[in-house]
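Here you get one chain, nothing else, as C-alpha cells; it is the form predicted alone.
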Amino acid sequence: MNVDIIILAAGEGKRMQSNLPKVLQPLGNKPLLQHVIDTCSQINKSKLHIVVGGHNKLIQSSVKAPRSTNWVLQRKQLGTGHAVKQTLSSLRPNSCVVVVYGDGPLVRIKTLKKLISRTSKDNLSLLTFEASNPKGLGRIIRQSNSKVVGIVEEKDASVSERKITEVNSGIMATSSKNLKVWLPQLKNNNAAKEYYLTDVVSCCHNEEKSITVINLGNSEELLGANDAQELQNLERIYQKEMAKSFIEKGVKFADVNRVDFRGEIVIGKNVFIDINVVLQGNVSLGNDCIISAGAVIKDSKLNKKVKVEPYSVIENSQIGDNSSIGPFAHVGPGAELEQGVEVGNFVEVKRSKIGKKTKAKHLAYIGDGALEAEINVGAGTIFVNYDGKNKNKTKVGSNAFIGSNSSLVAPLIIGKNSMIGAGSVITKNVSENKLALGRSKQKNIKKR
C-alpha cells in the first residue's frame, strides 16, 4: 500500500522569539523539521508532501529531504484543514494518508506503523495521549460507549470539556479518498476562524465509519514545541532518550542527564561516557573506549579502546586503536592518529598524520605534520607551519627524538634516527642518525 505522509510545517512560531521559523529550531543540532522527515523516510512505499508558508525557501535550503518530496506552499495561514487540503491534487489514488507536524519531532518510526498498520480504506485513526496539563491541545470527545465523536480544540470547549486529559497529537491517518470527500466540508465558523483538521473526525462519525484511536498514555514522543520552554524540555527528552538507546546496545554513562547528542552518532559496546560529554555531527566511537569528563567529540572517527582523557576536544580527526588524548588537548581539524598515538596535556594536533606509538605527551603544537612511527616529540615544541603566506609541511621520520622546546621551521624533513637537541630552531633539513642543534652560543656574563 503507498503511504503518502503529509508534513504540516507552514507556522511561523511566533512565540519562539526567533527569526528562525518554528519548525528549523535546533533538537539535538538538528532542525525539529530534520528529525521528523529522517522518521517518515523509513516507511516502506512512503512519499513526502511538506506543507510550507512564508519561510519555503529557506525551510527547503535548511533540511535534507528525499528527492521525491513535494513541497506544498500554504499562501495563507488558514489552518491546519486549509493546509492538508492543498495537498490533494497530489496524494495518490487509494493511498493511506498519514498528517504529522514538522515540530513534533520525538515521535516513533514504529508508532507510525502500528498506525497505518490500524488504517484501512473506510476509518479514520488517531494518536491521544494523556495529558496532566492538557492547556491549549484539542481535546478528544467520547460518548458514553467510550466510542470517540470528535475532537474540540480548547479555544471552543466548555468547562466540563476542557477537564478531560486525553488529548489529540494531530496525527492521524485514514484514505485519501476520504481526505478529498471531508476536506471540502470543513467549516470555519469557530473561535479561531480557521479550517481545524481535527473537524475531519466528525465527518467520520457522521458517516458512521470507524475511528481507531491509539493512546498512548503518558507517553512524551507526541509532544510538541511551541515556545522555548517546550524546546528545551523537548532537548531533554530527547538527549535522555537517546543515552537510554545506548544504553540498550551495552553504553555506559556516568549520568544520562549530563551528555548530548547532537548529530549522527554510532557507538560501539563497552564504552565509558563520563559526565558533561558533546557529541556532535558524525561521531563514531568504537568498542572500549573511554571518553573523560567534559570532552567534545565532532565529526570524528574513535577506533577501538582509544581513551579521551578530560577537557579535550576532537574535530574532523581519525584517532586509531588504543591511543590517547588529553587531558585538555585539542586534535584535529583534519588529524589522523594511527594506533597507539600519545596526545597528552595542552598539546595541538592540527592537519597532521602521526605513525603508531609516536608520543607528544606535553604542551606541543603539531602543525601540517607528517610524522612516521614511534617518534617522540619533547614538551614545549612548536611545528612552526605557517611563513605569512602559506602553510608548510614538516616531516619526521621513525624513531626520530625533538627535544623539549624546539622549533621546527618547515618546510623541513627530518630523517629517521634523528635527534633533534632541546631549545634548538631547526630550519634545515636533517639526515637520518643525526643530532642537530640550532641553539646560540651561551654566555656566562659576570652581574654589575
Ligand code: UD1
Given for the second form:
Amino acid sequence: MNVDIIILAAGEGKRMQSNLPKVLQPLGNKPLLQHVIDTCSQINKSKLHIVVGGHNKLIQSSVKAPRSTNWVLQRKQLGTGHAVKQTLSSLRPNSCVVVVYGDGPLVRIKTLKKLISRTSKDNLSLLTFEASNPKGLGRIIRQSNSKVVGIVEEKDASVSERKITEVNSGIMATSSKNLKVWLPQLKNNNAAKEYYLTDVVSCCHNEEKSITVINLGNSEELLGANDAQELQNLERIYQKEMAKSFIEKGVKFADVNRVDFRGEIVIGKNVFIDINVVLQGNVSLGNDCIISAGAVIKDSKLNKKVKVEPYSVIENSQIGDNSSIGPFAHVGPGAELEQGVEVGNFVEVKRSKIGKKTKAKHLAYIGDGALEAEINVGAGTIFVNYDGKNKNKTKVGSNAFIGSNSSLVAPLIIGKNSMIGAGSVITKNVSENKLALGRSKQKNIKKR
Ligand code: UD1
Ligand code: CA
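Any chance you could show the form predicted in complex with the ligand after that form predicted alone?
The complete assembly is shown below, putting the previous chain first.
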C-alpha cells in the first residue's frame, strides 16, 4: 500500500519565544523537523507532504527532504485539522495516510511501521501514551467499555477529563478516503477557535468505524516540544538514547548525563568517553580510543587507540593510530597526524601534516607545516607562518630536532637529521645533518 505521510510544520511556535520557527529549533544540533523527516523517509513506498506556514522559505532551505517531497503552504494557521486539509488534493487514492507533528522528533521508525500495519481502509489508528504530566496535551476519551470515542483538548476539557493521563501523541493513520470525508466536517467551535485534527476521532466513532489505539505506556518517544523547557527535556532524552545505542555497540561512558552528540557520529568498540565530551558534525572514533573530560571533537576522524587528554579541541582533522593529543591542545582545522604522533600540553596544530612518531609535547604553534617522521619539536617552538600578508609553509625533514623556544620563519625548509639550537630564529633553509644556531653568542662578563 502507498503511504502518504503528512508532517505538520506550519505552527508559529509562539510558546518557544524565539525568532527561529519551532520546527527548526535544534535537537542534537539538528532541526526538530529534520529528525522527523529522516525517520519518515525510511518508510517504504512513502511520499512526504510537509505543511509549512509563514517561514516556509526558511524552513525549506534549512532541512534536507527527499526530492519527491510535496511542500504544502498553509497560509493561515487555523489549526492542525485545517493544516492536514491543505494536503487533501495531493493525497493518493486509497493510500494509508499518516499524520505526524514536526515538533515530535523522537518517534521511531519501528513505531510508525507498527501504526501503519494496524491501519486498514476502514479504521483509524492512533498512538497514545501515559503522561506523568499531561499538561497541554489532548486527553483520550474512552467509554466505560474502554472503547475510544474522541479526544478532548486541554483547553476544552472538564475538570474530570483533565485528570485523564492517557494522551494523544498527535500521530495517527487512516485512509485518504476517510480523511476526505472527515476533514470537511471539522468545526472550530472550541476554546482555541481552531480546526482540530483530533476531532476526526469522533468523526470515525460516529461512522461506527473502528479506532485502533496503540498505547506506548510511559515511553518518552512521543513527547513533543512546545516551549524551551520541553525542548531541553527532549534534548537530554535524545542524548541518553544516543549514548544507550553506543553502549550496545561496546562504547563506555563515565556518565550518560554528561556527554553531547551533535551530528553524525560513528564510534568503534571499547572506546571510553569521559564526562562533558562534545562530538559534533561528522565524527568517527576508531576502536580503543580514550576521550577524556571536556574534549570537543568536530568533523574529524580518529583512528584506533587515539588518546585525547582533557580539554582538547580537535576540528576538521585526521588522527592516526596510537596518537595522543593534549591536555589542552588545539588540533585543526586541517591537521593530518600519522601514527603515534604526540601533540601535548598547550600545543596548537593548524593546516599541517605530521609524520609518524613526531612529538610536540609542550607549548608550540605548528601552522602550515609539513613535518616528516620522528621529529622532536621543543617546547615553545613557533612556526612563524604569517608575514602580515601571506601564509607560508615550513617543511621539516625526519629525525630533525627543533630546540626549545625557536622561531621557524616561513617559507622554510629544514633538512633531515638537522638540529636547531634552542632559542634560534631561523630564517634561512637548513640542509640535512646540520646544526643551525640563529641567536647571539653568550658572553660571560666579569661582575663588578
Ligand atoms: C497537539 C494536539 C494534541 C496532542 C499534542 C501532542 C491538536 C488539536 N492537538 O497539540 O491533542 O496531545 O499535539 O504533542 O492537534 N500546526 C500546523 N498548522 C496549524 C497548527 C499547528 O501546521 O495551524 C503544526 C505545528 O507546527 C506543530 C503541530 O502542528 O508541528 C502541532 O501543533 P501544536 O500547536 O504544537 O499542537 P499542540 O498544542 O501541541
Ligand atoms: Ca505540540
